[in-house]
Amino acid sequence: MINIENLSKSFGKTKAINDVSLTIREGEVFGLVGTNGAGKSTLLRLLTGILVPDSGKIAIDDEPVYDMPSVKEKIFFVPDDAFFFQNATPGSMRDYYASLYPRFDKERFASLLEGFNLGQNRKITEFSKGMKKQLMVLLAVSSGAKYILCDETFDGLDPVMRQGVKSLFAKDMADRDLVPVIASHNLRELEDICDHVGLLHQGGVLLSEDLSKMKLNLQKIQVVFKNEEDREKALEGLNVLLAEQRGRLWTFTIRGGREETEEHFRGAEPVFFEVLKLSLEEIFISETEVAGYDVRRFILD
């Protein structure tokens, strides 16, 4: 488990993270989301001890991680723009990482380049960035590292990639307890995987939420009512937190259970209704909304 206490980060007079407090537990895909420039990438080198907070804690399963060799083998950093040496091939890269993480294991990692097509001899420096990027995730799940944090990591990747890069995460994750953090700036890149999303935001946490429990009680709904006094009727005693109309048919976004909703509604019995899937995008926009913020704003198709 990943404990962050009241995390601080200056560069000069900008402050990159201002007083973050997470926690990142077992046994799930943690999301990280903020646009460029709210401090996603410099968290995750906090966490990875390459930088120094100003102040707080960061804790990995109870130890500090800066100047800790034994902490620093539980955790690959998958950066957005990864660093191969000068004409190293996957091969040669796969020998300097083994030489870092001890659980390194090299018939898988020759088995996943096939698997991916990457030529364990080719140079990286005719890889494209999508390549590029495969290559790191590989090496990743090959060190047998506990914890994975992934800057932009989808970003270049193809529909078909992208499904097996999380395939390998599913897999390690029921095999060895991996424990993947995924920062990226895009919501959708992340609605099918994670269990836990952070919203961060000019260096600050605006939203730090279960995704099962937050989709459990909110509600979407489509509704065309008879009358305006129907409507009065179907919305009493509900918490409504977005109300949006095109013509006769209302969609809402209430707080609460589906039952109690569904309820309330054929109560009043209206024209027509229905319950939709809420999209973490539409999940996020109704918490921070509330909480005072337009998310939409800052949050990147």
The other form holds:
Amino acid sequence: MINIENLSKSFGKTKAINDVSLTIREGEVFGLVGTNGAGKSTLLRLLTGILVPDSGKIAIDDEPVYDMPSVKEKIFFVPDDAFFFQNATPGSMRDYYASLYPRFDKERFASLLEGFNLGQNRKITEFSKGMKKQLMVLLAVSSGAKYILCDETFDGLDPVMRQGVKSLFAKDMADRDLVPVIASHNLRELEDICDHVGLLHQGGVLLSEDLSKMKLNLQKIQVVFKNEEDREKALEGLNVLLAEQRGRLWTFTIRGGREETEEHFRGAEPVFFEVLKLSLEEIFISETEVAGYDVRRFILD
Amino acid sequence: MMSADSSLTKFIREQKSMLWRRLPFVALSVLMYFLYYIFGTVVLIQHERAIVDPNTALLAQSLSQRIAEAVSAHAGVRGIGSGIGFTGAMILGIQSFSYLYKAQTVDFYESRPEKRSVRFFNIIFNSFLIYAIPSLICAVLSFFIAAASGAAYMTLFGDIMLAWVLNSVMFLASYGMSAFASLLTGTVVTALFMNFFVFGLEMLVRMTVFGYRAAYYATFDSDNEIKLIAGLKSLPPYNLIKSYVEAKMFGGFDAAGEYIVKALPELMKGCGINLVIAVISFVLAFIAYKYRRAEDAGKAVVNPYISVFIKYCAGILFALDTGLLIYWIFGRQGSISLPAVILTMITTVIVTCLILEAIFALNVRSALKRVYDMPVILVISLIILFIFKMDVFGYDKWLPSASGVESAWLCNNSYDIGIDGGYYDETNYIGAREFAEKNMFITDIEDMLVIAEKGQAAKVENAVEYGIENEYAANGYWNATVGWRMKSGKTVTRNVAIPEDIDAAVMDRIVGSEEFIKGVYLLDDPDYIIDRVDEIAPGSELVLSTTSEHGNLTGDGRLLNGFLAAYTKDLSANYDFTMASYNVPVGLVSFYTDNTFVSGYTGYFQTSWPIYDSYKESIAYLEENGLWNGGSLEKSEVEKIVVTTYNYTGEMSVSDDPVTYTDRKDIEKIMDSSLPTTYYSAWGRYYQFEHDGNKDYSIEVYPAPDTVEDMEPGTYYYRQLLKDKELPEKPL
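Taking the form predicted on its own as the starting point, write out the structure of the form predicted in complex with the partner chain.
Then the entire complex follows, led off by the chain already shown.
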């Protein structure tokens, strides 16, 4: 488990991370969302022990990370713009990382390379940006590190590869309790992979919730009422986050349990009533707009 | 497949991996050392073989000895292979930690599961390997190449290995300094500047102080200060240059390795200093590394305090140096000098501050940051300027306390090669001043203080009157240098102008003392000269020659011992300030080697001794051996005198028609009123030759026939007219 308490980091006068507290639990995929400059990369670099916090604490499995090789062996950082040695090949990078990560699985790496169609002896300088990202993910997965911290890794991967990487993560989560932490500026990238999402904005955490919990607590209802009195009656006692009207068709986003909400509406005998599925994007819009933020401005393309 | 390795295996694997990744630097190191040691040795051997000419005396020296000498001077402790090490240290120092200059590489390396201290050590060790392996292999091979050519001397091997050890320590010191400098910066370009700053700061400070002392202190003795700068001192590369220069002083290769034994104390001193510097700089570099943060990548300088320090150092030094430059250009232009200097300093401070701030922020628009530093830097620079200009600390008036002085030396700067000074010592010629420094140990400090005080005061007065550059033009002074060997081990020197009215008794006590004479004349060890001749000009004969107005005589140089014995007696009996200042030498005795040049070698030796009329012992000894023919011309030996008068009008001089005197009375009067100028005395009162300031006289004395040996037709000697004396009326 990664536990972050009141973490702050400034670069000169700029507060990159401001009093952030988060918990990344085992068995879940943690998504870190935020605009460019929100502090995602800084947070990942702090978690990897590249940066030293100004204040606050990071505990990875209850141990500090900065300059702690035994802890760093549990972490593999996949940066947005990964570095490879001059004239390096996947094979030479494998050897390099194998010398650093004692649990590095060379055989698995070889089979993954084959699966992803990346030649072992090709020069990495000839790789596309997406191929380099794939290679880094394969190195990360093969390293045996418990925590793989990905910075904008899915940006630039085609859908097939993205699916492949997700499958890899899913397998390792099942096999060896891998904890992927995925930072992205785009919510849609994380929608179908993350279990828990933290939303960073201007160095602070706007929100950190389990997706399932958020989904259970939020309901999106489309409804057509007979008259105004029925609508008022149906909404009585409900926590309406958003309400939208198109003609006689109303769409409500409501905080509360599904059964309780359905009961309220059915009691008002509407002409039409349907419970819709909420996208991650909608969940975030709902949650953050309540807090006074127009999340669409900073987490959606 | 899992793997678990021991620390040592990990370390070795990491070193191999790093060497592979730093392949261009490994290749450069191999190439440079191959060229220097192996190619250089081969070329030297070929050269030595090529210059052996069966028709020259060089056959006496074996070829193997010559090869050993050449290879030793190249690859041994006297070689300059350390220069490659120094350059390599700087390149590797910058490259080693350049990963910290870019966020991409910082993320890559700093995310590795590796202790930072281990990474630091790995990098340092790896850099040393890049230097050490190629240099060691090539150095050893250079010996084997020499050995294969016949120079299989173990001394040569020891010489080369010792040089490698010394150079390695120097490499570590330079590398540590370079790494430290580079760790204070965040870009390669600023790292390069920082390296120049760190390695050049000492020299820049010393040169600035030297320049200002030379510009504003009348008694400043530049010779001593130049020696201090050249023989520097604390940091690489200067201490290295010093070791190299000093090792050169200890002679050539010999199979017994005497030259190494002689040089060893100095070399070890330099090595020890480098070792200390290496340790300190690695500690500093480690601290800088430990506290350096990933976010410093891309910054020009990581710490704002360091930026401020550099800004102040560079601003002040550049302002002072450009001011000095302007001073040297306009220095003698009176009133324009100071305003020009100050204006230049103001401009330099502004420009330097603007440029540095732009560099620190890597943004031209930041040039005006911290503008308030400009006036502060300018004020500090001006304060330093006025400290020198007004001699605030009393440099020109400084005199040691008698109790703090171990001994002193005094050198009349008029001593010249061949007259009253100038000898060969070891492999180099040393002048009168160096000879005094080594051999004159005056303990009469009280009298020396009197001379120094008067001399310094006169020097300052002359500088005020004539300008610091032209004060030598003042008449009536002996320009000299006083050296104080302090009990603290320090040597302090001052230039002085000893005035004509100085207490002659004080001067006599100093100049006439045995301590003074020992510091002027090479008397103690005549065998030294003989040995020296054998060493530097083997096979050549030492010749004794006397010259005077009666012509030249040459004889056997083996008379040296007898001559020196007589000369020493004369010096004890006659030589003092009063004698030397009111008399001029009447002849000169020289010892020199007849074979002055042998293919590939300049083995010339010469030393000379002035003979005054009162040196009866020497003259008698020379007469006994048929080597004295009378010194200066007698009145009766003069046939005619031709006098040309020069009239000065401003910068121009117009000569009258020469006047020839043949009348005996006129000749005797002119002879009585003048002194021969064939040989000067350093203490001669040349002011006596002063007369009407607008006139000068050329007096040519023609010897009578058969009075001078082997006289060429038309031979004449110059004489100088004495003060207050008059020429006879122009003959009709």
